[in-house]
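Listed next as structure tokens is one chain, alone, in the form predicted alone.
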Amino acid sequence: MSNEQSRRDFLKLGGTALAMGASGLAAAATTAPGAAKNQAAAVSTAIKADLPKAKGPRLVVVGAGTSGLTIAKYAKRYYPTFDVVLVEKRDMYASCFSSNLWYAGLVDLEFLADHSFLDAAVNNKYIYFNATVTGLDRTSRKLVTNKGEIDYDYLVLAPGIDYDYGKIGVTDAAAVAALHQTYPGGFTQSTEHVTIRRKVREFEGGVFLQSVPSGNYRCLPAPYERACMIASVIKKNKLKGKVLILDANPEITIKAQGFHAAFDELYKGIIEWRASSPIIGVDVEKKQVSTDVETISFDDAAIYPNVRGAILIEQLGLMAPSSHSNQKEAHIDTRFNNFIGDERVYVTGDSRNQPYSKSANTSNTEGHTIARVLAARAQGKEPEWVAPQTICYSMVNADPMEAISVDAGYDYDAKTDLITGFSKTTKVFNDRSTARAQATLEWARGIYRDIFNA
């Protein structure tokens, strides 16, 4: 059995099975208007980052989410000669995945945040560098940060996502700031989770609005899971209130049968789901949202706008043309994730433009593949592509804890050079169970172990 298959089997055991028994600067500038000007200004500094001299080919990984942490660990493991530097702007980790469970009191904050960037670096023999990226010169292979330049041999950018509020009709900068601060989506910054948890804990009744965006947004089932967790609190506290789900999509995007059953059987009269109801405007002061057919008032909300690739990807001149991505994601090779025309620069995680799920397990499994790609290319070998996998659990009941799940693969069409979507081997487990609820927790622990431990 291969190491890759063993690792995938381990994650499954941590889930259901366990619980149930070199192009130059000019080339980059053509991708994003103004990129050359921005990069020229960014690389004008002569200050070098305070890092030890590289003892081998330097691999710089930007972003310490699931994808970045996986690649930093496993690229070093697959090719020990790599000198790996992980650049992360945060000084403390807290996972986005599993945060919905915190709102309902099923896990504590320690479950999400008791994980150290420093420990991960020590355990896996790389350097954690707390800095913010400000520029990139692909000609001279220099990454610029607020703490100086870093020379690289290979570069991986895994900066996650940003919100695209314009797609829900909010374009004024002041309105965007007010909306994000008052009714955060809960899928980017850790501070958003703290705010939403407070909202849920202090909710006294009325309408709690949860929106679901269109497009390939981060973690397709998460808004529906969150609705269930909020509804469980309303039910437990016997409040006169409901969760109103405004879904931009005509159907629940994944695990539809399982979520519909939960809505109907567990939260009848508490969850109201409205299909094909995209938000086209928000009035923060009046606590109102507009769709194309009505204006809806609410008492509190977590408003999830559309997502886009991280703004950093656009700033560094790595964004795909609109014909390749309507979510401002990276312009990268379909299988190997290198920037088109530059096998020294890669983009992974949720800023990629492939139609993979933007989720933790997908980023983790993809990270293993790209780590192998980097190791192979650093040794002059032909890389092998392995499709990511999406093992995803969704808690739908809090008392007793019950969950549903999906185990999805992806197919590649060599003739068109496209990922064609979920493979025929994809399995959806819509029957909620306490065993899958325990698997939900062990699934998360399995990912934490894989990215932080030795």
Given for the second form:
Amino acid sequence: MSNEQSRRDFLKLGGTALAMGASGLAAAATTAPGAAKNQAAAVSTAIKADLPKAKGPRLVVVGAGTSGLTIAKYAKRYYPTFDVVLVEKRDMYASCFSSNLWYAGLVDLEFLADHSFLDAAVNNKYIYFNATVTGLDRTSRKLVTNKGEIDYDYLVLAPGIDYDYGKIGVTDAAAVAALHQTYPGGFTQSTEHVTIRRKVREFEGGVFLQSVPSGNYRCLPAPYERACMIASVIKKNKLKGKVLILDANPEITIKAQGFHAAFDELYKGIIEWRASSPIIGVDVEKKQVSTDVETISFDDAAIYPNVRGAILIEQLGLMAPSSHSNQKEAHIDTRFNNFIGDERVYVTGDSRNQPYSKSANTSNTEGHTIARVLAARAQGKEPEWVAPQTICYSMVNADPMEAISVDAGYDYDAKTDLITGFSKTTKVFNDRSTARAQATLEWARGIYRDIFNA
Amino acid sequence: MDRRQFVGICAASAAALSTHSWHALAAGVQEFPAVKLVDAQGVPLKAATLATHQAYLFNYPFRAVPCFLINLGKPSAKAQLLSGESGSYEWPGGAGAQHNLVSYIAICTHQMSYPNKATSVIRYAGDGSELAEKPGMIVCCAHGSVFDPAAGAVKVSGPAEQPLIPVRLEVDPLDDSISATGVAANELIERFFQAYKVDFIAEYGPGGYRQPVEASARTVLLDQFSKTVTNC
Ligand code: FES
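To complete the pair, please output the form predicted in complex with its partner chain; the form predicted alone was given just before.
Below, the chain from earlier opens the complete complex, with every other chain and molecule after it.
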């Protein structure tokens, strides 16, 4: 048989297979309820995801951010029998944490993004599956993705946050889209960071507005740190301009003293902080935001709306009632993070409803604990709980690099089954220093090592 | 006494010491050729003259692996059984006549921060620190782990799960010189090499970072080893 022939045969075969596939689909379409009304009916045939057969209890982790990457690695380490699949919709990683440093050029994009999902999976003996989750059937323990269904024994969802623009008075879908695209918050997609980086580099003066939402938003000190980073660029470029921090809160939630000192001592006239000024509307065209008392014009902006648990959590029916979360977060056990009433399904990371600080270090330490919980439960053992920890650095000066930090723990009250707040051992380091700036970089590198290396 | 004789005695006494203080650990020890700790000029350090407020740094057993040498200024705790990532091992307590000298691999067992030429976020805070409750602790500022070097460098607080890896020291009773002769068995060094491979190839050349340190190791105070030392 010549190569030509075999190629033709192959094409013919392919054609037959395609035709069969099409008729199979057509059959499914006609039998689907309601399909007859619409010639172009949506068709769905349940296919299995193309994954190797599980060699042990299958743990499926959804979301390869700090939380998901930590849990995929450590669940396997603590219980090597686990067969771990990490489902992630992105094919390229870039961290949200440390992105503020990029705006001032203190780190480059490689610092944030030179980390491979493939390497993480190889180093830590799990499978990275590049797919988007579309559904969940908890009765038959099936996770549905755009690349087929995955049967799980244990499921961890770590999808992060989504924005809630309604809480800053922007409800119309067109207005939300315009606002998100034009003045992104810079706390979800990496592409937002790229836009903000461009804005900072292109800023020629005037008012750069940085808003701070109310509620338990992702990374409490980050908007203030970002203001410092942008202000450092304004200072360096000797621009006639300032960063206006429009803060929904009456006071900076954490490291307030250190930030105020930086504002006063490093950025006098360059940073203006306006407290208790929640945004109630944005006009993208006119470049204006309104609060209860005033309308403010800006030249450029990063508008950080309120946050909520990822929409995926709501879609999959795992959202807490409003009595348990006013941010549409997950309905989960206070200590062990399993969905209430289902010890096979967990929600971790920033979609959780505990009042932890939504930061990388929290997700990393929480991830270690939940990995142990999974390992224990898969072996029929009682899990133990350790509170997460939030060590968090904020760079306040770019030249020279200087940072402040906090080392926070959390208290749990067994009587009410609630996290009651920061523990007494919480330490705040408000005096900025160059040494702490080095630790700021090392803090991030450590987390990258922990989630990508062996 | 001629030189040959002296060397002979030294070797004998070193061997005796070695089996004496680390026999319980023998199973958990990776043997490496003994390396003498010398100062920047190549002169052997003397146990009796070591500073107590900060740690000394030397590379051992491979060129890229940093180790702390600490004079606790007091006897260490007694030998104890500790458990690390690679199983349990007996930490033998401090070396030297006063049992006041200890050594550990200076790689944080949490997420592997270590002292390099530019920076160290991990240090021995002989005089105390903001992070530790008391003086004499090893603190890692990256994520706030605190270790007690007088007790086998077990974790006192913070996110680390394992103690720092102990390095076996021997002090020669005749000339008070100090040698490193082995490290507790560990998987950390391999992971360390893997995590920093790109940096290490740039600094030491391909494979250079894995080369054993031979005969002597330059041992200097941490603030001479790293340009910036973080003081959390
Ligand atoms: S690397 Fe030392 S505390 Fe994290």
